[in-house]
Every structure is written in C-alpha cells, then in structure tokens.
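Just one chain follows, in the form predicted alone, and it is written as structure tokens.
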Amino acid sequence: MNKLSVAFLVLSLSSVVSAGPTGHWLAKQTFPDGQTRETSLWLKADGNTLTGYMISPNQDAAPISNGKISGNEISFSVVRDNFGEQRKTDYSGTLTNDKLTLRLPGFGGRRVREMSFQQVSTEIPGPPPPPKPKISLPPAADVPSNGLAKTPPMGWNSWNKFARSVSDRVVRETADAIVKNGMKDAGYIYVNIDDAWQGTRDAQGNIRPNDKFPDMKALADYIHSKGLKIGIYSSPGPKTCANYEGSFQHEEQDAKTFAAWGIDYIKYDWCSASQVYDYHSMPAVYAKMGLALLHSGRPIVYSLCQYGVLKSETWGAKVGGNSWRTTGDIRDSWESMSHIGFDEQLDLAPYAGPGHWNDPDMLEIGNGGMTNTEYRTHMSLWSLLAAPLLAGNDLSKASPEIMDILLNKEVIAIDQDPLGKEATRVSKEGDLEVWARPLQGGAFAVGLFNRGPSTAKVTARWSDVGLHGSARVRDLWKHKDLGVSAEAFSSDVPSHGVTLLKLEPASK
C-alpha cells in the first residue's frame, strides 16, 4: 500500500466499550526518511451522536456533523474550506475485535484509502480552537517573462515513483538513463528532484540538502555534463507537502541559492503556505518567488505548483510562471487520469501557448496502475493538451513497450509544436470524444477517445475540427498514412484507448 496515503486505524475496545469513541485521537504516519505527519480528532459521544472536530495537516479544525454511532459502526463528516469553496468529506469506521479501520471516499479518480488513530485521551473535547491568522498580501506587480519554456517542458520528475526515497544516486542513475535510452536525444531534458531533498538552514538561513544530497552543486554539474538540465522543489509556506522546509521569508535567498548551484527549474508546491497566507493573496506570493527567481542570476523555469486554484490559468503567468497546475495531485489510474485530462481540461486552451502552459501534473505511464492503451491515452491527451511532459516512471527498468510510448516521436511533435495551441474538444458522444489542435503550417492533431467499457467506433468530422476539403491522414501510433478524407475519419477505438491522427490538407 501507498505509505503516503494509506495506514490502519487501531483503536482499543476496552477504551470503545467503557468510554467509546469520546476522546483525542491521533494519527501519526512515521516515514522511513524520519518524517511524521499528524492528524488530530476529537470525538465526543452522546448516545448514538458523535460530534467534534478533526485538525489536519496544514488545515485549520473543522467540526464534524452528521455523527452517528450505530454497534460497532461509526459515521460522520467533515466541512472544510477549500480555497474558499465549502468540501464535504463523509468519514465511516467498523470496529472489529480490537480495530476500527475509518475510510475516506475516493474523490477526483481516486481510490477509498483508510487512515489510522490511536485514542491518547479520553478527554472530553471543547470547542475547535480559531482559524490562525492569515498573512493578506496586497495585489503584485505583474513579472516580466523570463523568456523560457517556449514549448512545454520535457523531462522526468521524482515524486510519482520514489517519493521520499529519491537520493542523489537515483537522479544521476536516472539522468545516465535518460541519455542511454534515447530519451534526451526524443527532448526529455529536465531531470526534476522534487519534495524530500531539504535539511536544514544554516546560521545565514542559507537552505542545505539533507544527507540524501551531500553536495547539490556537484550533483548539478553532473546532470549538466550529460547534455540536461536540473530541477529542484520548493514551497512558499514554512514546510513542504512532506514536511521539509519550505522558502517562507527565504525567497530571494533561496533563488540564489538554487542559481549558484546550477538548478534549472524550480516547481514551487503551495502546501503549508495555507497556514501562513490567506488564499486570495497566492498570485501575490508566486510573484514573490518569480521576481526572485528572475534576479537571481540564472535563467530557471518557474512551475506553479497549486492546483488550480483561483484560476491559475488567467493570472499564472503574470507572477512569471512559465506553467501552472490545472488540477489537484494525479494518481496511476484510469479515473484519475481521465479525470484530470479529460473533464478538468475544458476550456483553458485560450491560456496556453509558448512560454506559458497549462499543467494538467506529471505523466504516470509505466508506474503500473494502468494498461499500455491507458498510457497511450495518457501520452495522446496530454500531447495534445500541450502539457509539460515529465516522465514520473524508474526508467532504468522500464519495459520496451513503455519506452515506445514516451519515446513516439511523432506523438512528441504534437505536444512540442511551435505554434504552441491548446486542444480543445470538438465533439462528444456520450463516453465518444474528439480533441483537436491547430498545428504549424495549417496541419491539425487529432485524437479520438473511447472513455467506455467496450470498444466503439469514433468518428472525427473535418467541420468540427475546422478543417476544409480533403486532408490526407496519418495515424501516428500505427506510424502509417492512412490515405485522403474528404469530410471525416471513423476509427474502431478499444475501451480506453485512442486513435491519433495528423490531419493535412489534401491541397497542399
């Protein structure tokens, strides 16, 4: 099981028979990097009703309702504030022998997950402390463009498959990789370190790597000997998603630090700014860290790494980012996948183009959790979507038939097209979807998805696609020219699966 996501809920039924559940329960997942997140819930029981709050990583408390108590069975939810928005989270626990395992709903494509408390008190809960003050930054000044990123950034990323446990022999083993397997030669050029690399700040409050990276300069001239470039992860608030230290009140310091080591790329996670910032400030804060970036001494891509929120797309760039999350985190699922590429895509084509991208998160193919048609799904949508294209797989064990989806140069040319135009959907028949781009030189991409359960035909019609006369039609999966259309192309997709196509007009 995912060490991030998943742990047993153990609670002691003497202290359930004689008390029940009233009390403080805590939930303290122990990493193997030493790392601990804690969640905190207070429970009371009244009869067959339970009321309390639950305080969560980087969350204020947030009170519980609808609590019930039924046997062994437990049941309650919890409101919080997202970003503004009011989120609904339905909580159920059944009580076995000596367990009670609570389980969480699975919510934008992803699976039920479990969590785990232990009762530490049988206290008696008051009222949820206050909200903590906010920081409130007035509107910034917009960023100048940094000149980078003029088609979707290419590479690999740490976080999907090592998480915690990237170290600096994974990223040079996976940069020699890169260069062994003809990925840098296909435009995979960035080879990201993400959340988990931080130690500690030194007297001046100068960041340093945690013993993983015993020299982060050194570890860059490597990468660069290669012929690629580096990234590293930061976040605004005091601590990262995983509990390392953050850049709060460090930004320009950290910007410098990261230039004079030679990083390339930076992707800045909001996580525990929460608990410092108000939300409506986050442009304000991202223009901090991109003003500091661009003086820092070194060109380095500026990726927003906040999912969306507030419309990242129609303010991203003017804080100098070169690409911004559309979405909340993926998982290596179809329903999460299609999720994201598919329904949470829809009209944002108008926000990217060179230099500026939206960011739909990082690939999972070859992590395991979907087919080889999935991932071909997966590498066609986001190719189209003009997505940053970031491996997230261990390369130095991928199979032949996973390198031929990320190596497809045909379907890369697609996603690093100059001209730099978003798809959009063009039509839709129940779970039938067409998605088209506009290419260089008057040429278009096409893709037809089957998001059913059986295989299906799927049909592109020109008109939709803005396409006028005949076009000659190339299928870039198959590698194969498909001969001239005059007015659609129909296609026998798989469940799940895609056909791609390079539409040019027959005149030319």
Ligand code: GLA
The other form holds:
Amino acid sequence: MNKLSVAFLVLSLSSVVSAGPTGHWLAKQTFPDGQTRETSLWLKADGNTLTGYMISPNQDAAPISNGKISGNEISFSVVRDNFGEQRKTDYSGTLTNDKLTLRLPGFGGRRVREMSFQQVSTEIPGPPPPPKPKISLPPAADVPSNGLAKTPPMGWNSWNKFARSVSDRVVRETADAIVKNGMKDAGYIYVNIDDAWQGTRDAQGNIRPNDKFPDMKALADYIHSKGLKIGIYSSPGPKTCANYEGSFQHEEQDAKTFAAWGIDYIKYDWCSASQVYDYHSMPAVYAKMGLALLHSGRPIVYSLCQYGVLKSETWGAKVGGNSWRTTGDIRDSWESMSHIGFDEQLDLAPYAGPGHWNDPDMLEIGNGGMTNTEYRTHMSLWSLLAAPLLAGNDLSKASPEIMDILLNKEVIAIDQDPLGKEATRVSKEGDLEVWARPLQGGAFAVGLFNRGPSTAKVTARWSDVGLHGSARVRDLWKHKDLGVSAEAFSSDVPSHGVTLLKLEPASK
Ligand code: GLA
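Shown: the form predicted alone; wanted: the form predicted together with this ligand:
After this comes the whole thing, all chains and molecules, with the earlier chain placed first.
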C-alpha cells in the first residue's frame, strides 16, 4: 500500500467513524429518473440533549426543538413556517455508526416513511443560516378572462398513478385508451402531463423535456390527432415539487414554448416559489403567468395549484385562473378523499362559475385504495362540487366497474351542468350529509351521503334543497325513475356510500 492510499484510508475511516450524533448528516434520495433531493441535518449532542437544524429540499433552515438522545435512539421536533402557520413535525431515529435512520410521521393517510442519513462531517453546527431574502411583488392588475373552461375541465392527469414515471409512452397509451374506452365521447378531453417531464434549459434559456419525452411537439400532435387536448405542468419557483426545473424568471419564454408545442392546459404549482417570493405576493406571481399565457398566442386553460393558500377562491379568477386548488394533495384513501370533499369545500360555492372553478384535486378512482362504493361517493361529490374531473388512474388497465363509475353520463352531466352552480351542504345530522346544487332549467342534483360505519337512512327534504312543491325523483347510479315525492326522499345508504338524485319540479 503506498502512502497516498494509506492517507486515503485514514481519511475515509475518520469520515465514517462517528462519536455520536454531532455533525452534518445528509440524506440523498435518488429516484429512478436520476433526480436527487437532499435533506441536511446539523446536530449537536450535549449529554442527553440534541440541538441543531434541518434543511429540507426547497426550504429555509428550521431549528430543531425538544431534541433528546437515549442510547442509540434520538427524537426531536421541527417547527416550520407553512404559509404563516407554524407546523410541527415530530421525528425519531436510530443511530448506527455513520448511519441515521429517521422516521417521518405519515400525513393524510400516508404511511410512516423512513429516511436514511449518512454522516458527512463531525463538525459542530453553528446557528442555522438565516432565511434567504424574498421578493415582494406589487399587486397586479386583473388579468382578462381567457374565455375557456365554461364547464369544469375533464380529462386525465398523470400524477396520482404514475408520478415520476410518466413518459411519452404512458401519455400516448392513455390517449389511445381514452378514445377506445368511451371517455373521449363522455367529455374527458385533456390528457395532462404532471411533474417530471422537464429536462434542462438550453443556452438561450429554453426549457427542454427530459429523456422520457423525446419530442413534445410530436406528442402534442399525436394527442391532437386523436381529437384530444394536451396539458403540461410547471411552477413559478426555481424548482417544481419533484425538484425539476421551474419557470422562475422564464415565465413569458415558457408560455411561448408551451404554445409552440401545442399545449392546451397548464397546471402551475407553487412548490419552491416560497424560496424566492414572499408568499403574500402569490396573486401577483400567478398573474404574471396568467398574462404570459394570454399573450402566448394559444388558448391555454390555466390551473392554479397552491393548495388553497391565501383563500385562492377570492383571487384565482382575477389572475386569469380557470381553476384553483382548494386543499393540499389528495391521497387514495377514504379519510383523505372524504375530508377534502366534505369538510374542506364548505363555503366555497359562491366562487365557482363558468370559466372559474374550485379544484378539490384530481380523482383517485381506480387506484385501489378505496372501495367502489367509496369511489362512487368520490365521483358524486366531485360532480356536485362542479370540480374538474381529471381521472388519475391507469386507464389502459381500468376494470369495467371502475369504467362504469368514470363513465356514468348522468353523473357527468351534473358536473358539466351549464349553470355552473356548485353544491352546498344543505343538511347534516352526525355522519349523514345532504348536498344539493341547482341545475339549469329548475332541476336539482342532490347527494344523500353516509360517512358513518354502517348503513343508515338518509333523508333529503325539499325545503332544505330549496325546491317548492313536489318533485320527480331519479336515481343517477341506478338509472331509475323513482316516482314523484311531495316533500322529501329517504334512502338506505351504505357506509361511505351515496344515493345521488336528480329532482325535477313536478308541479308549481
Ligand atoms: C404537488 C401537487 C400535486 C402534484 C405534485 C407533483 O404536490 O399538489 O398535485 O402536482 O406536486 O410534484
């Protein structure tokens, strides 16, 4: 062994032998598509106490609190600013030499996850680096309406099922399936690529797709040749949520590129924008892209994704938005879907209307985490809410039962009703809720929901719905007329299920 390799060995040994938690720990997540995300943990042990800070991807440093050491086990909390709210996350971990396995609590039905850290130095951390300075934009002038999305957009989006593995092939196969399985005829027109399509920028700053998308223009041409439309995804921040290139400081250029490719829809996701902007500038930040799209020379539906922050329903349409997310991300679970659909949409109805819609996030129907009864509730509730109907499953493999749910034309007609009035909750008795929306021509759509653990009788009273006189009742899942009722209708609704009705006034 020569001197150099001995020196190297000593150096490598000294960098892996740990005297305890003190030092700099790095977790590198590398995804199959080559993208990496780094989380840094700076720890200082003092007896049984642990201090330090954590730097998560696209976030400022956050100090740790309540840090404790007990043998090989450590635990601490991190309080982060989440759009003005302090959000505490509790972590626990196990230390073995230069490895630290950190357990992250689950969110919204997600399981507990683990993250593996490697010790990269034993340096004692100083104070956390200060937050990066943020840009404040002056309020923007209202962006004129683009005249699109007179009814809620319908189609498919790649994220819920394919996430980072979306590719040209997946998008083409999905378009083929949409034509073949009847979804196109039912109105599902937009084939939307979510995060993970982006590559790097060229010398002139033009965004290029990554290897999974050899030719975006050719892909758009293919989608258009099927009589469908194509959507894409970006962020006002430097990076997207999955750490790909965002549109920061390239807004006009990207809007023009998207138009040149033939893009018809963009989802614009806040993600890392809090790293560069004061989040109170959010409306102005979204107005910037709204205007850029308007000047792009192509009609492009503009979908805002900022998790409902700053009451986006009150300004989403003014910045040129055709829809705005009203909540955090949906998961494929009853808890997540029902919480988002029932609890988080209250009071939002007045803001929806032709051209501008509340967006409770994309559909999970067919992804396997809920029963078909629950998926029927999902479809019914989203249609009552006049929500965008973006399927989120693998359409090339969907079962006939799932296709029946997505293709129920009577339910789709509720979502697409031209009056564009979103449902409100008109009664609630414990787990039993009735939601109703007026339809064009004086009819009403009414959902009788049972959020409880066993079958229960749910009653819709015409006085609650806002209907005067008797009504003809039709069941939209059974496709059956149920006769005329004078003032109410009751139905035995299974646990987590729905009876969805259309009521036509039968007398004046
Ligand atoms: C955010 C959005 C999701 C999805 C992912 C992609 O979490 O809310 O809908 O677009 O980013 O990274």
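Positions refer to the first chain, counted from 1. Since the structure is predicted, the reported quantities are computational estimates derived from the model, not experimental observations. The term rigid core refers to the most C-alpha atoms you can superpose between the two forms while keeping them within 1.5 Å.
Once both forms are fitted on their core, a CA shift of 2 Å or more is seen for P63 between the two forms. When the rigid core is held fixed, the Cα atom of G126 travels 2 angstroms or more between the two forms. Remark: with the core as the superposition reference, the CA shift of F76 between the two forms reaches 2 Å or more.
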